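Given as structure tokens, the chain that follows is alone and in the form predicted alone.
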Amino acid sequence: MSAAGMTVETPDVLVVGAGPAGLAAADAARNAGARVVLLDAAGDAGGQYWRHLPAERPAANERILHHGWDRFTALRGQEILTDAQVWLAERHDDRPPTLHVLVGPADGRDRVPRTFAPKALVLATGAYERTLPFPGWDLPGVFTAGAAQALAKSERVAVGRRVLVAGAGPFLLPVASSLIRTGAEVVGVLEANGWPRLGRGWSRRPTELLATRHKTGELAGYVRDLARHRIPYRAATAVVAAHGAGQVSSVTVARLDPRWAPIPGTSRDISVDAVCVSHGFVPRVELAVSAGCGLDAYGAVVTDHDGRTTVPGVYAAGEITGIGGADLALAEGVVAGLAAAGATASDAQRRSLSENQRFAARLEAAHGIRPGWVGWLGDDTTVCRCEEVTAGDLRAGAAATGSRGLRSLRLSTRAGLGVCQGRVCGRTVEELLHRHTGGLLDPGRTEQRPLAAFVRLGELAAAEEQEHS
């Protein structure tokens, strides 16, 4: 029995996420002989990778918007706890941490609570996707690219009838044909990162690319999406304003120097009426730091060749240990759902695991993000949304503070500490008080938080009531 009098739940494997990664975990550990609970907070499974209609509104032919659909319908299989948000971890010094979840819709009420102790914990929480600010882009109509390809694919809904899709990095192809498939006219894809640059990160040491050759497929078809609806795919562009009196009308586009600065005399406006932008992902690890896990210093939970991360008896796989796409997130589930487990991974497993990290580290030394893009914020460019702190807020208070504290300067500024929490905002707030102060003297903190998720005051006070009854 737990503290609150309520019965505590002991898995030998608990995994949390059922996207790629934790679906792949849960089957490896159940697949070893461990008794394993999978949950997930969402309603159904397959994360955001493969977010689809629900079951009560099927499609007729859901594969068409997926890549590895097979491998999901067989891995979907499994039994799977939905709707299940883990808000708290309690640590402990030689064993994986209790979580407290509550089980039931996010938005309903009643909403049940149960408590695991596993043996085993694995972490596969995935990333957010982050979105680097300019003026105008909290108006109607700008969104994030995985927020307009989760309406495509889960409602097949367009977010607009005349759509741009900008950012950086092979996620905006995917984008672009989902859009194409809902109906969408897709003006043009805008990658921030030039020629030079994507020429020396995919064509080093060829060779390892036959390893990933599948993907080549993947790549041939958004090539010829692309090709069919002559849409133009710019390298070194990048969507540095959005305008529109009450919803976005149009957008200035520039062209970058190799830093992402914009070139001077570069500028055009383009007619849209959506614009879809991601600039990549950070790994999503508020669990992971509530369970004492280590993080490196791009913001990834650290763990070892099986997954086991500095906490004794707690793996991490996918998103969370560094982004790095479906494929590898796949592999490390394996690996870190046999170990968990208590087994271990094949050769041809491990194999498998190496080849993908070797891709990841493409997409990074290709598409990641360069520091010139402050170079399109002005003074009154919102950074946090929820708060309306600009970006000259963040200068003028570590100006008039002199301090050098991320923490102290989050609650003088409130940069990060809206809604969202800096879910959204929380890298581009570090970076850029980096910047302003020197060198931040606690970076990382944005990801502590005393709670791992949203939790209602009533249903922390039914807690509190019970374990007094």
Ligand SMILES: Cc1cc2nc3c(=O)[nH]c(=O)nc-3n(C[C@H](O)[C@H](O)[C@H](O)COP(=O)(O)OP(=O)(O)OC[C@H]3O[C@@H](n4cnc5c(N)ncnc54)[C@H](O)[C@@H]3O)c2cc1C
The other form holds:
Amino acid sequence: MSAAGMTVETPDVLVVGAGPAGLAAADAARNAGARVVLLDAAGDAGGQYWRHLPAERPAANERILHHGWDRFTALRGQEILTDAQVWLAERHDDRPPTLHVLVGPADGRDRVPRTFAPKALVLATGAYERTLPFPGWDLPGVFTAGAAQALAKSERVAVGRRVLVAGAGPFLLPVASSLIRTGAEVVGVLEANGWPRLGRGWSRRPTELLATRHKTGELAGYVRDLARHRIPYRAATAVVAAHGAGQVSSVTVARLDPRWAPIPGTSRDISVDAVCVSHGFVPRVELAVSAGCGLDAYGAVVTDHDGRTTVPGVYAAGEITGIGGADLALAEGVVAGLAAAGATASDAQRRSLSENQRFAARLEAAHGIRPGWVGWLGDDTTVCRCEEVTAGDLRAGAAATGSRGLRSLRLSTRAGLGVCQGRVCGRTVEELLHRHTGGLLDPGRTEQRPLAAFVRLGELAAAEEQEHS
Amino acid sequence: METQYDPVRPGETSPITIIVDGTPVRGLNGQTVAGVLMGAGRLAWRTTRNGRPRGVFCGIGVCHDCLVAVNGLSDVRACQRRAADGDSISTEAQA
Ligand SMILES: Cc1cc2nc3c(=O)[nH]c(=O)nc-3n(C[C@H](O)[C@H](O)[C@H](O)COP(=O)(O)OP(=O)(O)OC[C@H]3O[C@@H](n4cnc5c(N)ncnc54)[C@H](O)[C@@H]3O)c2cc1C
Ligand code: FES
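Structure of the form predicted in complex with this ligand, please, following the form predicted alone?
Okay, now the whole complex, with that chain kicking things off.
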């Protein structure tokens, strides 16, 4: 890292991710007087929450697809390095890692390498969706709910004409709303959990609803949207199969028991040309893991009250520290940004943090994945989409080798070894193997990925050359 | 959706044309390759080793289901890459 050709940039604070958490963190750190670099792999700021039409096509009425749009327009005025993919975090135990970044069009060949050795690092890399497999989920026309959201918000493309939205969690509601506003007919929203669990999770402590009234108001707006368009919302119901030749033409839905096991005799078919499915979110922790940060039992980065991780100088904020929505991400961003800049958050700022965290706990209580879902898997259901490994292959692999090692079972079945690196199926593969082996000896290993993003060998070589020239 | 009926009221943008396996496909400046393909009604454009069709799944750059070749460079995520007028897209032989 010595060579003359390559400059290593040393900002006071480097923030990775320009979603709600990263935008708030960078803004707070700048206001505290730090020299800040804020970067994001996407072509535009906003993260998953504030996805919007690009600058080439600015919308007059963008705000109808968003909450907190004014907060976003205020935050996005700051300097942001976009199209900047962090692909490697080089670990140092006593200080933040050195980050290697490629700047240019996504997956391009001639991106410009940059290297940062920041005094403090804020990781705000967000989350991606978890979608449980079901027969036919690899047919075109089956999307994650986030894909429907992304295509609606940044492209104004509806994923289908007759669309079913299914899975678990409040996220299904904004997806249905944006689909309606993009011209699709939403035939229903299916929530896997039954009313008793939803009721317990959401209203055990009514005062907490007041504390997070902003979020609750947002949800109420989506519920009104459903009512106005007469879209049925069904609890304790799931999509258990998708059918079609080459693309989806119908789905089978069934009632679920409280453990999410399909109840025999309750299934029926619905004709649709698209289905959007989401069962929750997985924190995007590969950079944090490379940096050496500790994770909790849910695979989220462990932080203290100031957003400090277990590695000196490394902070984390937003969904990467646990799933709690955009308000929590913003609040955590402010606290982590201040701390990274050497300032401290006020008590009021910290209090809003813990209020929001209670929201996250209720989310898990009401909507967390329950084990009965494996009841809708067939032996020939694809689990790993990249390598096309089925549920039966996983069972057979565990039986044949007698191994209880995740690593060795992944190597022998090839599950999670494809181009997505187990980001889509990793948790599911771990859960299924856990059952088949009576307990894995090394769970959680799927999150360990040496590279945070796909990079071309040519680009790697070019980056090396520049470093050593 | 059609701009004149869109409640979001997108601003004026220029049309672009990309060439997909030799056939021109029209889209709008600012869209991704996946957005152009889906806007033109295509749901799938790749087949797996086992011959199964694939298009967009995650839409946010995670799953790699949507890979295409752009101007001869393979393994580009269509949902992440902005389409440029005249881009030549090939859907053959993706990983
Ligand atoms: C697909 C999807 C859609 C969602 N839509 C909604 C919605 O409509 N409403 C809602 O209430 N909640 C939505 N959520 C939940 C949402 O994630 C949070 O509410 C909020 O966006 C979290 O903010 P964040 O700042 O923590 O992360 P994000 O908003 O996810 O921002 C993280 C940013 O980090 C960047 N990044 C990640 N890794 C790297 C890297 N290696 N190099 C460079 N940049 C990187 C990403 O490009 C991204 O912009 C969605 C989540 C997902 C996954
Ligand atoms: S659709 Fe998943 S990476 Fe493009």
